[in-house]
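Coming up is one lone chain in C-alpha cells, specifically the form predicted on its own.
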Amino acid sequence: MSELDGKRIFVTGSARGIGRAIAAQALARGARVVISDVDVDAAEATCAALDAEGTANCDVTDEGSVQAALEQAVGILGGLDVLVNNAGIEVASPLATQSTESFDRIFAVNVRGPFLMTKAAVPHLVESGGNIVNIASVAGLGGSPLLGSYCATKAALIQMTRVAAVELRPSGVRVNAVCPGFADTSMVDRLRPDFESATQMPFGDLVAAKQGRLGTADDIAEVVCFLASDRATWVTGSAYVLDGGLTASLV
C-alpha cells in the first residue's frame, strides 16, 4: 500500500510549481486530490493533465469563495483527510518604497488566505483526524534585502502553523509548515535580477555559496507528502527547513 493511499488532498495553488508539484507526488502515492488556483483554466489543465479527481478554484483572500471551493473539493472526494496551504505571492521592494497596496495584498494572500482555508477546514479534518500542511520559507526565519513584507508573511504563517498545532492537538489534527530556501519556480526567476543588483553578485554564485544548489519543486513535495502521511502521526507543530544548509551557515 502506498503512504497515502486513500488520502483526501485539497491543495491551493496548484496549477503549477510547487502545487503541482504536490499534488502529482500525492496522486503516484496514492492520494485523491482536489487541483486549485485562482487560474481557472489553468487548474483545468494541470487537473487533466496529472488524471486528478477534479478541481475547486478559489481566490484564498475572499472568505466565502474559500467555503465554497471547500465545499466543493469535500463534495468531490467525499471528506478531506489534508489541506496544502500552498497558494501565495511574492513582493520584491524595499520597505521603505513598497506601495501600502502591495503590502496589504501579500498579506492577504499568504497570511489571510491560509487562516481562512484552515477555518474553512478544520470541522472536516476533526472528523478524519486529518491535517495541514503549510507553504511557508526560510524568509519567514530571517530577514533579506527586498523581501521585507513575503518574509513578515511567511513569519507569521510558521507562527500561525506553531498555534494550529496546539489548539487542534486535542482534535487530532496535526499542523505543520515546510520552509524551502531558494527553488527552481517562476517565483524565483522572477526575483533573480532583483537579487543581482541588490548582492551585486550573480543570482547562480549566490545559491551555490550558500545552498549549493537550487531545490527543486519535488524535493519539497516529497517532505510535504512524508508530512500529510501517517509515518508522521507525531509530528505537529513544526517547521521543515529545506534549503542545502543556507540557514545554517554564518558564511
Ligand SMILES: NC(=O)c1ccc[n+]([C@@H]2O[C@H](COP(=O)([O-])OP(=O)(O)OC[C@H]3O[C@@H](n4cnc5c(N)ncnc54)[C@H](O)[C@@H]3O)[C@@H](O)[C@H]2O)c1
Second form
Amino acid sequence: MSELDGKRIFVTGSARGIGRAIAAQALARGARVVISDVDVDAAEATCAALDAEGTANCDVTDEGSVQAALEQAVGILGGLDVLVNNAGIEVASPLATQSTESFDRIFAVNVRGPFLMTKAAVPHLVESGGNIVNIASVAGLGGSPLLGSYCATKAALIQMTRVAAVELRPSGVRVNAVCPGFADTSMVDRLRPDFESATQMPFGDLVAAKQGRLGTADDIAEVVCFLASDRATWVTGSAYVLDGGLTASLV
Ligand SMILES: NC(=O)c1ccc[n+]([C@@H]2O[C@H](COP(=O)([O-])OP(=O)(O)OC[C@H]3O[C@@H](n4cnc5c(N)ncnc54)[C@H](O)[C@@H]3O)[C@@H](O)[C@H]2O)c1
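The form predicted on its own done, now the form predicted in complex with the named molecule:
Up next: the whole complex, starting with the chain shown before.
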C-alpha cells in the first residue's frame, strides 16, 4: 500500500513550484489531489500534466472564492483529508521604504490566505480525522535583509500552526508547518538579483556557503507527504526546518 493511498488532498498555489511538486509526489504515493491556484490557466495545465483529480481555483485572499473552491474540491473528492496551505508571495524591499499597500498585500496572501483556507477546511478535516500542512519558511525563524514583511508573515504562519494544532488536537486534526530555506522555484529566480545587489555576492556563492546547495521543490514535497501521511500520527504543532543547515550555523 502506498503512503497516501486514497487520501484526498487540496493544495493551494499548486500550478507551479513547491505546490506542484507536492501535488506530484502525493499523486505518486496514491493520493487523490485537487490543484488550485489564482493562475487558472497554469492550474489547468498542471492538472492535465499530472493527471490530477481536478481543479478548484481561488485567490486565497478572497473569502467567498476560498469557500467556493473548498466546497468544489470536497465535491470532486467526496471529502477532504489534507489541506496544504502553499500559496504565497514574496516582496524584496527594505522595511522602511516598503509601500503600505505591498505590506498589506503580502499579509493578505501569506497569512489571511491560510487563515481563510483553514476555517473553510476544518469541518471537513474533523469529519475525516485529517490534517493541515502549512508551507512557512526559515524566514519565519530568523531575519533577512530585504525580507522584513515576508519574514513577519512566515513567523505569523508558524504561530498559527502551533495554536491551531493545540486547539484542534481534541478533534483529531493535526496541523504542521515546514520551513524551507532557498529552493529552486520562480520565487527564488525573482529574488536573486535583489539579493545579489544587497549582499554584493553571487547568489550561487551565498547559497553554497549557507545551505550547501539550492533546495529542490521535491526536497520539500518529501517531508510534506510524510507529515500528511498516517506515518506522522503523533506529529502536530511542529515546524520542520528543511534548509541544508542554513539556520544551524552562526557563521
Ligand atoms: N522557493 C523558496 O525558496 C521558498 C522557501 C521557503 C518557503 N517558500 C514558500 O513556498 C510556497 C510556494 O513557493 P514557490 O517557491 O513554489 O513560489 P512560486 O512563486 O513558484 O509559486 C507560488 C504559487 O502560488 C500562487 N499564488 C500566488 N498568490 C496566490 C493567491 N493569492 N491565491 C492562490 N494562489 C496564489 C502562484 O500563482 C504560484 O503558482 C510559498 O508559500 C513560499 O513562501 C518558498
